[in-house]
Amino acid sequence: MGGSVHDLLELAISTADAAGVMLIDKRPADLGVAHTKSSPTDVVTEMDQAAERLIIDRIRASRPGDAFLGEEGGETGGSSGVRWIIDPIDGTVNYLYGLPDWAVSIAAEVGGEVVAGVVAVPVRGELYTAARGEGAYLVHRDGSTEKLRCNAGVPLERALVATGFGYLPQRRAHQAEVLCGVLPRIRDIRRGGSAAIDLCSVAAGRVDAYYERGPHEWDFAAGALIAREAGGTVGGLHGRPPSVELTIAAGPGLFGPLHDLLAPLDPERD
(Lines of atoms letter the chains of each structure in order from A and count residues from 1; the text may use other names and numbers.)
(Lines give C-alpha, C1' and ligand atoms only; values in the text may rest on other atoms or scores of the structure.)
(Ligands and ions follow the chains in the order given, each with its own letter.)
Protein backbone atom coordinates (compact mmCIF):
# COMPACT_ATOMS: atom_id res chain seq x y z
CA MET A 1 0.00 0.00 0.00
CA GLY A 2 1.76 3.10 -1.21
CA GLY A 3 0.82 6.71 -0.72
CA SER A 4 2.25 10.06 -1.69
CA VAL A 5 4.59 11.96 0.60
CA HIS A 6 1.91 14.62 0.98
CA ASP A 7 -0.61 12.00 2.09
CA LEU A 8 1.86 10.66 4.63
CA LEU A 9 2.59 14.17 5.90
CA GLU A 10 -1.08 15.04 6.23
CA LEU A 11 -1.73 11.84 8.17
CA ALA A 12 1.22 12.61 10.45
CA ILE A 13 -0.07 16.15 11.05
CA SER A 14 -3.63 15.10 11.90
CA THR A 15 -2.38 12.28 14.12
CA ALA A 16 0.09 14.46 15.99
CA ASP A 17 -2.63 17.06 16.51
CA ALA A 18 -4.99 14.45 17.93
CA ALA A 19 -2.32 13.05 20.23
CA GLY A 20 -1.43 16.53 21.46
CA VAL A 21 -5.03 17.37 22.27
CA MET A 22 -5.43 14.11 24.17
CA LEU A 23 -2.21 14.62 26.11
CA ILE A 24 -3.34 18.05 27.29
CA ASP A 25 -7.04 17.32 27.86
CA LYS A 26 -6.63 13.91 29.48
CA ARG A 27 -3.55 14.61 31.59
CA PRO A 28 -4.53 13.56 35.12
CA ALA A 29 -3.79 15.92 37.99
CA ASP A 30 -2.07 13.06 39.79
CA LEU A 31 -0.11 11.85 36.77
CA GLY A 32 2.01 8.91 37.84
CA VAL A 33 5.06 7.09 36.57
CA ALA A 34 4.15 3.80 34.88
CA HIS A 35 7.67 2.39 35.03
CA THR A 36 11.27 3.37 34.44
CA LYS A 37 13.50 2.55 31.50
CA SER A 38 17.26 2.86 31.75
CA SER A 39 17.37 4.27 35.28
CA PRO A 40 15.05 5.50 38.05
CA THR A 41 15.07 8.99 36.50
CA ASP A 42 14.18 7.74 32.98
CA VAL A 43 10.42 7.59 33.28
CA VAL A 44 7.47 6.44 31.22
CA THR A 45 4.11 7.84 32.16
CA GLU A 46 0.75 6.23 31.60
CA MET A 47 0.13 9.01 29.07
CA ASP A 48 3.15 7.99 26.94
CA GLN A 49 1.54 4.61 26.52
CA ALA A 50 -1.93 6.00 25.83
CA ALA A 51 -0.58 8.46 23.25
CA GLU A 52 1.39 5.78 21.41
CA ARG A 53 -1.71 3.59 21.24
CA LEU A 54 -3.72 6.50 19.83
CA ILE A 55 -1.07 7.28 17.20
CA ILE A 56 -0.69 3.69 16.02
CA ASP A 57 -4.44 3.05 15.99
CA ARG A 58 -5.13 6.18 13.93
CA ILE A 59 -2.42 5.43 11.38
CA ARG A 60 -3.37 1.75 11.13
CA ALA A 61 -7.00 2.72 10.49
CA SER A 62 -5.85 4.55 7.34
CA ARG A 63 -2.84 2.40 6.44
CA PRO A 64 -3.14 -1.16 7.82
CA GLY A 65 -0.05 -2.44 5.99
CA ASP A 66 2.49 -0.06 7.46
CA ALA A 67 5.28 -0.88 9.93
CA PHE A 68 6.00 0.99 13.16
CA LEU A 69 8.95 1.82 15.36
CA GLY A 70 7.78 3.37 18.61
CA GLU A 71 9.56 4.30 21.82
CA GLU A 72 7.12 2.41 24.01
CA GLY A 73 5.94 -0.42 21.77
CA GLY A 74 9.09 -1.39 19.91
CA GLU A 75 9.03 -2.43 16.28
CA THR A 76 6.25 -4.11 14.33
CA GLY A 77 6.52 -5.24 10.73
CA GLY A 78 4.44 -4.29 7.72
CA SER A 79 3.99 -5.04 4.04
CA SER A 80 3.68 -1.58 2.45
CA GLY A 81 7.29 -0.37 2.49
CA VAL A 82 6.31 2.51 4.78
CA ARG A 83 7.50 2.64 8.39
CA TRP A 84 6.34 5.16 10.99
CA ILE A 85 8.86 6.24 13.61
CA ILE A 86 7.05 7.70 16.59
CA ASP A 87 7.79 9.20 19.97
CA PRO A 88 4.48 9.88 21.73
CA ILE A 89 6.04 12.26 24.26
CA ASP A 90 9.58 13.46 23.66
CA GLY A 91 10.41 15.26 26.87
CA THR A 92 8.51 13.00 29.27
CA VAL A 93 10.10 14.55 32.36
CA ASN A 94 8.94 18.00 31.20
CA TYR A 95 5.44 16.59 30.70
CA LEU A 96 5.52 14.95 34.12
CA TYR A 97 6.47 18.24 35.78
CA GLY A 98 4.03 20.39 33.82
CA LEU A 99 6.74 22.16 31.79
CA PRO A 100 5.79 23.20 28.23
CA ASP A 101 8.70 21.78 26.23
CA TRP A 102 7.50 18.32 25.28
CA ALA A 103 6.55 17.14 21.82
CA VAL A 104 4.78 14.50 19.76
CA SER A 105 7.20 13.34 17.05
CA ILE A 106 6.04 11.36 14.01
CA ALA A 107 8.15 10.52 10.95
CA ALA A 108 7.28 8.48 7.86
CA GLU A 109 10.07 6.44 6.28
CA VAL A 110 9.95 4.94 2.78
CA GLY A 111 12.67 2.56 1.65
CA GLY A 112 14.79 3.41 4.66
CA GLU A 113 14.63 7.19 4.11
CA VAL A 114 12.55 9.62 6.15
CA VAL A 115 10.32 11.52 3.71
CA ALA A 116 7.91 13.31 6.06
CA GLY A 117 8.23 14.55 9.61
CA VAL A 118 6.06 16.33 12.15
CA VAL A 119 6.96 17.62 15.60
CA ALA A 120 3.99 19.04 17.51
CA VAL A 121 4.58 21.15 20.62
CA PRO A 122 1.01 21.33 21.91
CA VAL A 123 1.41 23.61 24.94
CA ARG A 124 3.13 26.23 22.80
CA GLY A 125 0.67 25.80 19.93
CA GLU A 126 3.45 25.04 17.45
CA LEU A 127 3.57 22.44 14.69
CA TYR A 128 6.81 21.84 12.79
CA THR A 129 6.54 19.99 9.48
CA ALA A 130 8.74 18.92 6.61
CA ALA A 131 8.48 16.85 3.44
CA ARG A 132 11.68 15.74 1.74
CA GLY A 133 12.84 18.30 -0.80
CA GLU A 134 10.05 20.77 0.01
CA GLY A 135 11.38 22.80 2.93
CA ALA A 136 10.40 23.00 6.59
CA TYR A 137 7.58 25.01 8.10
CA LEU A 138 6.24 26.15 11.44
CA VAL A 139 2.47 26.43 11.82
CA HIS A 140 1.39 28.61 14.74
CA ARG A 141 -1.72 28.27 16.87
CA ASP A 142 -3.43 31.08 14.95
CA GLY A 143 -2.92 29.20 11.69
CA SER A 144 -0.12 31.40 10.36
CA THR A 145 2.77 29.58 8.71
CA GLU A 146 6.42 30.51 8.36
CA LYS A 147 9.12 28.84 6.32
CA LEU A 148 12.06 27.85 8.47
CA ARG A 149 15.72 28.65 7.83
CA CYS A 150 18.68 27.79 10.03
CA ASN A 151 20.96 30.59 11.08
CA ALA A 152 23.89 30.79 8.66
CA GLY A 153 27.40 32.13 9.00
CA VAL A 154 27.52 31.94 12.80
CA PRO A 155 31.08 31.53 14.11
CA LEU A 156 31.61 28.91 16.78
CA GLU A 157 32.41 31.46 19.47
CA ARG A 158 29.03 33.14 18.95
CA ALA A 159 26.98 29.96 18.66
CA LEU A 160 24.09 29.23 21.00
CA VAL A 161 24.14 25.45 21.30
CA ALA A 162 21.43 23.14 22.62
CA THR A 163 22.26 19.83 24.25
CA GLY A 164 20.82 17.20 26.53
CA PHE A 165 21.98 14.67 29.07
CA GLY A 166 21.41 10.96 29.55
CA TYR A 167 19.88 9.25 32.54
CA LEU A 168 22.66 6.93 33.66
CA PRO A 169 24.98 8.58 36.22
CA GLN A 170 28.16 7.42 34.45
CA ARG A 171 27.01 8.87 31.12
CA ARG A 172 26.03 12.14 32.78
CA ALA A 173 29.42 12.45 34.39
CA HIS A 174 31.18 12.15 31.05
CA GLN A 175 28.70 14.47 29.35
CA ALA A 176 29.56 17.05 31.99
CA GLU A 177 33.24 16.65 31.11
CA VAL A 178 32.46 17.17 27.42
CA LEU A 179 30.39 20.23 28.30
CA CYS A 180 33.36 21.70 30.17
CA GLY A 181 35.32 21.50 26.92
CA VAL A 182 32.53 23.03 24.84
CA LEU A 183 31.22 25.84 27.03
CA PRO A 184 34.30 28.12 26.98
CA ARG A 185 34.39 27.99 23.17
CA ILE A 186 30.78 29.03 22.38
CA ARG A 187 28.27 31.76 23.26
CA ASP A 188 26.23 29.61 25.64
CA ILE A 189 24.36 26.34 26.18
CA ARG A 190 20.63 25.68 26.33
CA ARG A 191 19.12 22.50 27.78
CA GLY A 192 15.42 22.21 26.95
CA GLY A 193 14.74 18.54 27.62
CA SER A 194 13.46 17.40 24.22
CA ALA A 195 15.76 16.34 21.36
CA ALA A 196 12.93 16.75 18.84
CA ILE A 197 12.31 20.34 19.92
CA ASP A 198 16.05 21.09 19.97
CA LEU A 199 16.33 19.99 16.34
CA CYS A 200 13.33 22.14 15.42
CA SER A 201 14.93 25.05 17.29
CA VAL A 202 17.97 24.68 15.01
CA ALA A 203 15.61 24.76 12.02
CA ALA A 204 13.86 27.88 13.33
CA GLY A 205 17.06 29.73 14.22
CA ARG A 206 16.20 29.76 17.91
CA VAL A 207 19.53 28.06 18.55
CA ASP A 208 22.47 27.80 16.20
CA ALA A 209 23.34 24.14 16.80
CA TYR A 210 22.61 21.03 18.84
CA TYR A 211 24.57 17.99 19.93
CA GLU A 212 23.76 15.06 22.19
CA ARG A 213 24.78 11.51 22.94
CA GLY A 214 21.83 9.23 23.56
CA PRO A 215 18.87 10.20 21.34
CA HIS A 216 17.24 7.24 19.66
CA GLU A 217 15.82 7.12 16.16
CA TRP A 218 12.33 7.98 17.40
CA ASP A 219 13.74 11.09 19.10
CA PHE A 220 15.44 12.54 16.03
CA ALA A 221 13.80 11.05 12.91
CA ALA A 222 11.27 13.85 12.34
CA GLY A 223 13.39 16.64 13.80
CA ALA A 224 16.43 15.77 11.71
CA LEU A 225 14.40 16.01 8.49
CA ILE A 226 12.99 19.36 9.62
CA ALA A 227 16.48 20.70 10.41
CA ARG A 228 17.86 19.49 7.06
CA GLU A 229 14.96 20.94 5.11
CA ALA A 230 15.64 24.26 6.84
CA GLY A 231 19.18 24.23 5.46
CA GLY A 232 20.97 22.54 8.34
CA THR A 233 23.40 19.66 8.44
CA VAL A 234 22.64 16.68 10.69
CA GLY A 235 25.11 13.87 11.30
CA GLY A 236 27.38 12.05 13.69
CA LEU A 237 31.14 12.01 14.08
CA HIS A 238 33.52 11.49 11.14
CA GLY A 239 30.86 11.35 8.43
CA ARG A 240 28.61 8.88 10.18
CA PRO A 241 24.84 9.42 10.24
CA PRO A 242 23.09 10.71 13.37
CA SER A 243 22.60 7.95 15.90
CA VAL A 244 22.29 7.10 19.56
CA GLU A 245 26.10 7.39 19.69
CA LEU A 246 26.05 11.09 18.82
CA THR A 247 23.78 13.44 16.92
CA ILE A 248 24.96 16.89 15.80
CA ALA A 249 22.88 19.49 13.96
CA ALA A 250 23.94 22.96 12.89
CA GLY A 251 23.33 25.67 10.37
CA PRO A 252 25.53 26.28 7.33
CA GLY A 253 29.17 26.83 8.21
CA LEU A 254 28.85 25.73 11.82
CA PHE A 255 28.57 21.95 11.64
CA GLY A 256 32.26 21.47 10.83
CA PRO A 257 33.66 23.69 13.61
CA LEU A 258 31.31 22.17 16.20
CA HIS A 259 32.16 18.66 15.03
CA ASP A 260 35.88 19.43 15.27
CA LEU A 261 35.43 20.85 18.77
CA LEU A 262 33.52 17.78 19.94
CA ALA A 263 35.59 15.00 18.30
CA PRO A 264 38.70 15.20 20.52
CA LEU A 265 36.49 15.39 23.64
CA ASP A 266 35.42 11.77 23.00
CA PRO A 267 31.69 12.53 23.27
CA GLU A 268 30.65 8.96 22.40
CA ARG A 269 32.23 7.49 25.52
CA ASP A 270 30.21 6.65 28.64
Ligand code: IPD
Given for the second form:
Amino acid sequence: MGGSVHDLLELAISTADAAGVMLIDKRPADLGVAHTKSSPTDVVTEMDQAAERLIIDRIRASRPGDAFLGEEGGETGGSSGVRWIIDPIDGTVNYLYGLPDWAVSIAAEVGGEVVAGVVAVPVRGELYTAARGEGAYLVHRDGSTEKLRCNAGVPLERALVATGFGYLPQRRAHQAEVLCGVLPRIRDIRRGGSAAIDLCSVAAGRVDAYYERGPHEWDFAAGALIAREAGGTVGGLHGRPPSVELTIAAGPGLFGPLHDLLAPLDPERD
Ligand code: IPD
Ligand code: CA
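Output the structure of the form predicted in complex with ligand IPD; the preceding block shows the form predicted on its own.
In what comes next, the whole complex appears, and the chain from above leads the way.
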Protein backbone atom coordinates (compact mmCIF):
# COMPACT_ATOMS: atom_id res chain seq x y z
CA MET A 1 0.00 0.00 0.00
CA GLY A 2 1.47 3.36 -1.02
CA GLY A 3 -0.28 6.58 -0.03
CA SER A 4 0.56 10.15 -0.90
CA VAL A 5 2.94 12.13 1.23
CA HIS A 6 0.00 14.32 2.21
CA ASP A 7 -1.99 11.33 3.41
CA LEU A 8 0.98 10.17 5.46
CA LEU A 9 1.44 13.66 6.93
CA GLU A 10 -2.26 13.97 7.80
CA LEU A 11 -2.21 10.60 9.52
CA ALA A 12 0.95 11.57 11.44
CA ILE A 13 -0.67 14.84 12.56
CA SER A 14 -3.95 13.34 13.77
CA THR A 15 -2.09 10.49 15.49
CA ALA A 16 0.41 12.78 17.25
CA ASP A 17 -2.50 14.97 18.40
CA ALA A 18 -4.34 11.97 19.84
CA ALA A 19 -1.22 10.71 21.63
CA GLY A 20 -0.58 14.19 23.04
CA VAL A 21 -4.12 14.45 24.43
CA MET A 22 -3.82 11.02 26.04
CA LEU A 23 -0.43 11.85 27.57
CA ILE A 24 -1.80 15.05 29.13
CA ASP A 25 -5.10 13.52 30.28
CA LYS A 26 -3.59 10.37 31.78
CA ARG A 27 -0.50 11.91 33.40
CA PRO A 28 -0.84 11.42 37.17
CA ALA A 29 -0.94 14.86 38.82
CA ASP A 30 1.71 13.92 41.39
CA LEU A 31 4.06 12.30 38.91
CA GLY A 32 7.17 14.41 39.51
CA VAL A 33 7.00 14.57 43.27
CA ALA A 34 5.83 11.04 43.98
CA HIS A 35 7.81 9.14 41.43
CA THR A 36 11.22 10.72 41.60
CA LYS A 37 11.52 9.45 45.16
CA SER A 38 10.39 5.87 44.72
CA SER A 39 10.38 4.62 41.17
CA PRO A 40 11.35 7.36 38.75
CA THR A 41 11.06 5.35 35.57
CA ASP A 42 8.07 3.04 35.94
CA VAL A 43 5.15 5.40 35.45
CA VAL A 44 6.90 7.25 32.65
CA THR A 45 7.75 3.95 30.98
CA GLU A 46 4.10 2.94 31.24
CA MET A 47 2.98 6.20 29.65
CA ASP A 48 5.64 5.86 26.94
CA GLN A 49 4.44 2.36 26.12
CA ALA A 50 0.77 3.32 26.17
CA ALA A 51 1.42 6.25 23.81
CA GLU A 52 3.43 4.09 21.43
CA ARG A 53 0.65 1.48 21.42
CA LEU A 54 -1.93 4.17 20.67
CA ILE A 55 0.19 5.54 17.82
CA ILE A 56 0.85 2.14 16.23
CA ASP A 57 -2.77 0.98 16.64
CA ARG A 58 -4.11 4.13 14.97
CA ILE A 59 -1.70 3.96 12.05
CA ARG A 60 -2.21 0.20 11.60
CA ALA A 61 -5.99 0.65 11.55
CA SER A 62 -5.72 2.66 8.33
CA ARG A 63 -2.42 1.25 6.98
CA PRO A 64 -2.05 -2.40 7.99
CA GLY A 65 0.97 -3.12 5.77
CA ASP A 66 3.36 -0.51 7.18
CA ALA A 67 6.54 -1.13 9.18
CA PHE A 68 7.45 0.56 12.48
CA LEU A 69 10.51 1.61 14.41
CA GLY A 70 9.52 2.78 17.86
CA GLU A 71 11.60 3.70 20.89
CA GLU A 72 9.59 1.32 23.07
CA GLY A 73 8.69 -1.49 20.69
CA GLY A 74 11.72 -1.78 18.46
CA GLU A 75 11.42 -2.73 14.82
CA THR A 76 8.42 -4.47 13.20
CA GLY A 77 8.41 -5.26 9.50
CA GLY A 78 5.80 -4.44 6.87
CA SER A 79 5.07 -4.95 3.20
CA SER A 80 4.05 -1.49 1.93
CA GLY A 81 7.46 0.22 1.68
CA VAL A 82 6.37 2.76 4.32
CA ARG A 83 8.06 2.75 7.72
CA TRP A 84 6.98 4.88 10.66
CA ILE A 85 9.66 6.10 13.06
CA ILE A 86 8.15 6.95 16.41
CA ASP A 87 9.21 8.49 19.69
CA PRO A 88 6.06 8.47 21.85
CA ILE A 89 7.56 10.88 24.43
CA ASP A 90 10.77 12.70 23.58
CA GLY A 91 11.80 14.59 26.67
CA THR A 92 10.69 12.02 29.21
CA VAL A 93 12.49 13.76 32.08
CA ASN A 94 10.56 16.97 31.32
CA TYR A 95 7.34 14.94 31.22
CA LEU A 96 8.23 13.41 34.59
CA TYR A 97 8.84 16.82 36.19
CA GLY A 98 5.81 18.55 34.65
CA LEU A 99 7.96 20.75 32.41
CA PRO A 100 6.30 21.67 29.10
CA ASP A 101 9.05 20.67 26.68
CA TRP A 102 8.23 17.11 25.74
CA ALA A 103 7.05 15.98 22.35
CA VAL A 104 5.44 13.23 20.34
CA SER A 105 7.62 12.63 17.28
CA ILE A 106 6.34 10.72 14.23
CA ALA A 107 8.11 10.41 10.87
CA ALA A 108 7.07 8.49 7.76
CA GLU A 109 9.81 7.00 5.62
CA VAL A 110 9.29 5.74 2.06
CA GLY A 111 12.02 3.73 0.38
CA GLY A 112 14.43 4.60 3.19
CA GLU A 113 13.83 8.37 2.99
CA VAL A 114 11.86 10.42 5.49
CA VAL A 115 9.11 12.19 3.54
CA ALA A 116 6.85 13.48 6.31
CA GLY A 117 7.51 14.47 9.90
CA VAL A 118 5.51 15.77 12.82
CA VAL A 119 6.67 16.93 16.23
CA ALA A 120 3.75 17.75 18.53
CA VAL A 121 4.45 19.72 21.70
CA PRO A 122 1.07 19.31 23.38
CA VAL A 123 1.54 21.45 26.50
CA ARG A 124 2.71 24.40 24.41
CA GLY A 125 -0.04 23.79 21.84
CA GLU A 126 2.53 23.68 19.05
CA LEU A 127 2.65 21.31 16.12
CA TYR A 128 5.68 21.27 13.82
CA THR A 129 5.21 19.62 10.44
CA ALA A 130 7.11 19.07 7.22
CA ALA A 131 6.65 17.19 3.98
CA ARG A 132 9.73 16.68 1.84
CA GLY A 133 10.20 19.51 -0.64
CA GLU A 134 7.26 21.49 0.74
CA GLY A 135 8.71 23.48 3.61
CA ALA A 136 8.24 23.31 7.36
CA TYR A 137 5.38 24.79 9.36
CA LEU A 138 4.45 25.57 12.92
CA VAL A 139 0.73 25.31 13.68
CA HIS A 140 -0.37 26.98 16.91
CA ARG A 141 -3.25 25.90 19.14
CA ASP A 142 -5.50 28.63 17.69
CA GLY A 143 -4.90 27.28 14.19
CA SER A 144 -2.58 30.07 13.06
CA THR A 145 0.31 28.76 10.98
CA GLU A 146 3.86 30.02 10.41
CA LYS A 147 6.21 28.94 7.66
CA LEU A 148 9.53 28.20 9.34
CA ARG A 149 12.95 29.52 8.28
CA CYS A 150 16.02 28.85 10.32
CA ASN A 151 18.41 31.71 11.04
CA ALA A 152 20.94 32.35 8.30
CA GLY A 153 24.41 33.87 8.41
CA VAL A 154 24.90 33.68 12.17
CA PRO A 155 28.62 33.75 13.03
CA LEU A 156 29.81 31.03 15.38
CA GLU A 157 30.65 33.45 18.18
CA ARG A 158 27.05 34.77 18.16
CA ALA A 159 25.36 31.38 17.85
CA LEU A 160 22.87 30.14 20.45
CA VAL A 161 23.40 26.39 20.39
CA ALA A 162 21.14 23.68 21.81
CA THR A 163 22.56 20.38 22.95
CA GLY A 164 21.72 17.45 25.17
CA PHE A 165 23.37 14.82 27.29
CA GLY A 166 22.98 11.05 27.39
CA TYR A 167 21.94 8.97 30.36
CA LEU A 168 25.23 7.13 30.92
CA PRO A 169 27.78 8.72 33.29
CA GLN A 170 30.78 7.94 31.08
CA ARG A 171 29.13 9.47 28.03
CA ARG A 172 28.15 12.53 30.03
CA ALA A 173 31.68 13.01 31.32
CA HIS A 174 32.97 13.22 27.77
CA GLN A 175 30.03 15.39 26.65
CA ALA A 176 31.01 17.80 29.43
CA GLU A 177 34.57 17.93 28.05
CA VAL A 178 33.26 18.65 24.55
CA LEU A 179 31.05 21.36 26.01
CA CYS A 180 34.12 22.98 27.60
CA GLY A 181 35.56 23.34 24.12
CA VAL A 182 32.34 24.70 22.62
CA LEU A 183 31.01 27.10 25.26
CA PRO A 184 33.78 29.74 25.13
CA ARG A 185 33.42 29.97 21.34
CA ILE A 186 29.66 30.62 21.02
CA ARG A 187 26.99 32.97 22.41
CA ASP A 188 25.53 30.42 24.82
CA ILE A 189 24.17 26.91 25.28
CA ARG A 190 20.58 25.72 25.82
CA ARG A 191 19.67 22.28 27.18
CA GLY A 192 15.94 21.97 26.60
CA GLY A 193 15.54 18.24 27.23
CA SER A 194 14.08 17.06 23.92
CA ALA A 195 16.18 16.44 20.84
CA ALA A 196 13.06 16.55 18.63
CA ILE A 197 12.12 20.00 19.96
CA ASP A 198 15.73 21.19 19.68
CA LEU A 199 15.65 20.41 15.95
CA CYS A 200 12.31 22.22 15.60
CA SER A 201 13.83 25.16 17.48
CA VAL A 202 16.58 25.32 14.85
CA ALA A 203 13.86 25.33 12.19
CA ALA A 204 11.97 28.13 13.97
CA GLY A 205 15.07 30.26 14.60
CA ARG A 206 14.62 29.94 18.36
CA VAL A 207 18.17 28.64 18.51
CA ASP A 208 20.80 28.90 15.78
CA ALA A 209 22.12 25.34 15.93
CA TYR A 210 21.97 22.00 17.71
CA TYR A 211 24.45 19.18 18.21
CA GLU A 212 24.32 16.01 20.25
CA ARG A 213 25.91 12.59 20.54
CA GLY A 214 23.41 9.85 21.36
CA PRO A 215 19.95 10.59 19.96
CA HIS A 216 18.54 7.70 17.93
CA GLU A 217 16.60 7.73 14.69
CA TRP A 218 13.29 7.99 16.57
CA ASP A 219 14.56 11.13 18.33
CA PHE A 220 15.66 12.99 15.20
CA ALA A 221 13.83 11.54 12.15
CA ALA A 222 10.91 14.00 12.15
CA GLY A 223 12.87 16.95 13.56
CA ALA A 224 15.69 16.58 11.02
CA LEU A 225 13.21 16.80 8.12
CA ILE A 226 11.59 19.85 9.74
CA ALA A 227 14.99 21.56 10.21
CA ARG A 228 16.03 20.78 6.61
CA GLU A 229 12.74 21.96 5.18
CA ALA A 230 13.27 25.23 7.06
CA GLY A 231 16.55 25.70 5.21
CA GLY A 232 18.90 24.07 7.71
CA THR A 233 21.66 21.56 7.18
CA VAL A 234 21.53 18.37 9.24
CA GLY A 235 24.38 15.89 9.26
CA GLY A 236 27.10 14.12 11.16
CA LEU A 237 30.86 14.53 11.07
CA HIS A 238 32.82 14.61 7.78
CA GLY A 239 29.81 14.41 5.46
CA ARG A 240 28.15 11.50 7.22
CA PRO A 241 24.38 11.49 7.75
CA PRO A 242 22.96 12.27 11.19
CA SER A 243 23.16 9.23 13.44
CA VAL A 244 23.46 8.09 17.02
CA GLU A 245 27.18 8.98 16.72
CA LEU A 246 26.47 12.67 16.23
CA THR A 247 23.77 14.93 14.86
CA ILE A 248 24.52 18.55 14.00
CA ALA A 249 21.85 20.94 12.70
CA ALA A 250 22.36 24.57 11.78
CA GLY A 251 21.31 27.28 9.39
CA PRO A 252 23.21 28.33 6.29
CA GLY A 253 26.74 29.46 7.05
CA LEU A 254 26.85 28.03 10.56
CA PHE A 255 26.90 24.28 9.99
CA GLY A 256 30.49 24.34 8.65
CA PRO A 257 32.06 26.41 11.46
CA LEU A 258 30.21 24.41 14.15
CA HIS A 259 31.26 21.15 12.51
CA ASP A 260 34.88 22.32 12.39
CA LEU A 261 34.77 23.36 16.05
CA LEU A 262 33.32 19.99 17.10
CA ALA A 263 35.40 17.63 14.94
CA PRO A 264 38.74 17.96 16.81
CA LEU A 265 36.91 17.65 20.15
CA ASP A 266 36.11 14.03 19.23
CA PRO A 267 32.40 14.34 20.08
CA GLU A 268 31.54 10.80 18.97
CA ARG A 269 33.65 9.21 21.70
CA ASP A 270 32.12 7.91 24.95
C1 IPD B 1 16.18 12.16 25.16
C2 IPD B 1 15.93 13.60 24.84
C3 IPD B 1 17.09 14.44 25.32
C4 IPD B 1 18.39 14.00 24.73
C5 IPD B 1 18.61 12.52 24.98
C6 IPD B 1 17.42 11.70 24.49
P7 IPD B 1 14.05 10.67 25.75
O8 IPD B 1 15.10 11.35 24.71
O9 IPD B 1 15.78 13.79 23.46
O10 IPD B 1 16.95 15.81 24.96
O11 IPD B 1 19.43 14.75 25.30
O12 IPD B 1 19.77 12.17 24.24
O13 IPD B 1 17.64 10.35 24.79
O14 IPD B 1 14.82 9.71 26.59
O15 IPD B 1 13.47 11.77 26.54
O16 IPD B 1 13.05 10.01 24.85
CA1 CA C 1 13.66 10.39 22.76
